[in-house]
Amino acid sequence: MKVLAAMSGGVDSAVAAARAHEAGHDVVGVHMALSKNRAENRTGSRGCCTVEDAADARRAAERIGIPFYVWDLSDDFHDLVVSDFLAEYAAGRTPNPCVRCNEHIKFATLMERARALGFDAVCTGHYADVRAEGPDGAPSLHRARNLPKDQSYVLAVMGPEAVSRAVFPLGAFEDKEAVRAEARERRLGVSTKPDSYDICFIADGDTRGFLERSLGEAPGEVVDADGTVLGTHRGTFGFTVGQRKGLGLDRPAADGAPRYVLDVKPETRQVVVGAAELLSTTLLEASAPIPFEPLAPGREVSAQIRAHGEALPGIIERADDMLSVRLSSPVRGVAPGQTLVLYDGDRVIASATLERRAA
């Protein structure tokens, strides 16, 4: 196939591109420049798509022996990922920017350009697997063998059509050290480079500070479930459902138990806090479902609501323009705006966006 390899400048995407080339595909490497700050530098494991990353990707492509280009997608990234991130927090929701980036940049904008240029598939260094195990043998998205690094959750928004045009060569690796060892053997120059963590466009890791600088202060009240005022805050965007630390309260609950964020109400500028048991629910309700195969009420599934969270058993109760799943046991801290991904074994069967916690 003619394959466009997305090369971030890290070890994973470099090894993925090398494996695709070794498999006989006609591979072209591309680095996506996502930051509007052309002089931005990488700080250890923080930041990505920097000038250093572009240079590392170029050197790896030269070593593999494939053509290499840099595409400026900074406007798309700002409009589709950063602006969405800010808008969601302003609305009292908790977005996952990695999910949005995969949905809108890596498997929408990038794939659209790839198809326009005649490429058959896009290759990335994500830890996931594609197999012909969907309905009628269609390509389906599965967890990687390296479960601690599995990224099928953040890829589930790509949908079945994009899955059919995706190549994930790292899905078969059992651990990250094996990837680094292969990078050393291939002399790709990035075998010891640290992984990127945190949010790539918040290089200092201070999410609350970034939100405050971008959205401005909007003071309000911290209240309990009965509406009693317990304190004040500088903006509801600094809180997410399930949060325990950083509430800014100067006195404990009457029973001494920790308080957690139960709800965020930007319309009244209130943050509602309370006991841990008030966070629990067995019903997950999500909008904008992306099914990978036909779904129906009564089907047993595993439901995951966080990128590195546990998948919990449940049963689908509704599957139309909304997706509802009844869990077999309660889960805490369901934050609106996060992604719900449903699995059948290790196979992704649907994703959707969580709405406010149901009773």
Second form
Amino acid sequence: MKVLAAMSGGVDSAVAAARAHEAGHDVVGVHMALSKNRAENRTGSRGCCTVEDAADARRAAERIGIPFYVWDLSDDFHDLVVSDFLAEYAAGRTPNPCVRCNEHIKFATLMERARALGFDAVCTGHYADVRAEGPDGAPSLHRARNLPKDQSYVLAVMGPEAVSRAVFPLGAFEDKEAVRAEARERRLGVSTKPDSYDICFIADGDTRGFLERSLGEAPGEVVDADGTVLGTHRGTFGFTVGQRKGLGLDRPAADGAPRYVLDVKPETRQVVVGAAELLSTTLLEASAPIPFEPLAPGREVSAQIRAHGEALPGIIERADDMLSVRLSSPVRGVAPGQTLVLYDGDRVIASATLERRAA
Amino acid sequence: MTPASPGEHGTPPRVYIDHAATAPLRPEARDAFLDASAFPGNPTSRHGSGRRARGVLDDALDSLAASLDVPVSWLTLTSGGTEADNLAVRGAALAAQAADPSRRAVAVCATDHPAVLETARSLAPGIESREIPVDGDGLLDLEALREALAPGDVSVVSVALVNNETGVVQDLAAVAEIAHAAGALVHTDAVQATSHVELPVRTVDMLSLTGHKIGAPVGVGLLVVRPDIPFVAGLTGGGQQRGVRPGTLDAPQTASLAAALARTLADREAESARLGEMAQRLRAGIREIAPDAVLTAEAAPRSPHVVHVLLPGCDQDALLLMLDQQGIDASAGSACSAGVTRASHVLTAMGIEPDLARGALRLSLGWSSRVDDVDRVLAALPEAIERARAVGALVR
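Same protein, different form: I have the form predicted on its own, so give me the form predicted in complex with its partner chain.
To see the whole picture, the full complex is given below, headed by that same chain.
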């Protein structure tokens, strides 16, 4: 196959490209430059966007023996990821920019270009596995063997069609140390780079400050579930459902129990807080479902609502233009805007976007 | 004698059609370097080895002077074109201002190389940089130049003889007439012109050359300048080259430059005719493949070695990738050091819309180019253009 390998400059994508090359594919490496001003991006952040990352990717490609190019996708990144990140926060939701980047940049944009250039597939250093266990042997997306690093959750937004044109060589690795060891063995020169989970386009790591600078202050009230005003805030975008710290309330709740953000209402500039039990729900409701196979109410599934969260057992209640799942036990901190992914065992069967919790 | 460059990673020999970026090393330049580097010796040492090195250097300088038809005293060796441009624009402007504080501006052509543009900008706030616009064909607006010089405060006018992206040739005689009338010195960056255009060595006051565009190694260049023009040196050191450009004199590199320049100038007319025909063939072929292709600066005088076209709807990264995959080394005309292609300041200055500029392709020929190269490029272009258009359609 002709394979286009996305090379971030990190160890994972370098080893993935090397493996694809070794498997006999005709591999071309591409580094996606995502920031308008790359010098400003965080050095050592996620390993996507700094000038050093591009240089590391180039060196790795040279070592592997594949052609290498840098593509400037900064306009796409700004329009599809950064702008969306701000808009989602402004709407009282909690976006995951890395999920969004995977969906729109690392896959949609890259795959479109790859296809236009005559490539058969895209290869990345994500930890997930593609097999042929979908309906009628269709390509299916599975959790990686290295479960703590598994990224099938963030990849599920790609949808089945894109999965059929993706290659994830790292899905078979036991652990990250094995990847680092292979990078050392192949002399890829990136094996000592640290992992990081920061947002690459927020240079100082201060997300709330970035939102304030970008969206401007929008002061409002912090209220309890009955509407009693407990305090004020500088902008609803500083709050996420389930958040406990940084509420800025000077007096404790009457019963002394900790308070959590229950809801964020940008339309009235209100942040609703309350006790933990008010945060719990057994019903997950999500919009814009992307099914990997036909879904029907009554099916037992496991649901994941955070990138590093556990899989929660439940039953599908609704599967049409909305997807809803009744969990067997309550869960806290369902943040609208986050991604819901449903699994059957280790196989992804759907993804969708979580909506505001039903009252 | 023409080296078939080995293919990358075991692919067939590559077509090198990017001479404007750098030219392959000429055999005579390599031989001259190897011969001169076979023995030790600092040309300013007094011992036998030093004298031998000095002899090699003097022969090389004599050869350079003869090729350019100037006295040896007009030659200042540099590390290349960028340093020669820096010396000319900054060194001469600072010296002129020191002698006459009213000379507080320089004038540069808006499409010039960053070695000139950025040097001129770096002189602020003491010295103002005036960037003179070009017309739609990339030719310097001489009226605008006249106006910029009218206050009489400009010390140096710098205009590249041949543009490195489009190959457009500027009228340095006209520039010099206007500049000299206003009491300004004239510099021209001729690194892109050396192989194909008669060098206006005595029309201008300063002229930059570099070795690697004509088949010498990277790392050696020349500023041709009359010794009576005062300079503020960019470097301080041991006083070599009248203190204007100190640093150990490099006999092997200079010998190599001399060999490349002698050959380049001796072959100039024949090569220009040969490459001009190949360029015509390329243009005609491209027109056939892409009837909507725009030949950049078609109405302007152009150097015969550059074919610059704008392919509507094409994404140049995709175009270069596709050509590269076919073993063809081509260029979009400019690429920043990080490898990300940005809108070219040259095309922007010519008033070319960003959407059209996105489909820029520069093919540049040189001493090692063969007709077969042209055929291979024309054979690869149809699919490359088709796919680059498909990518271009994805981008807003």
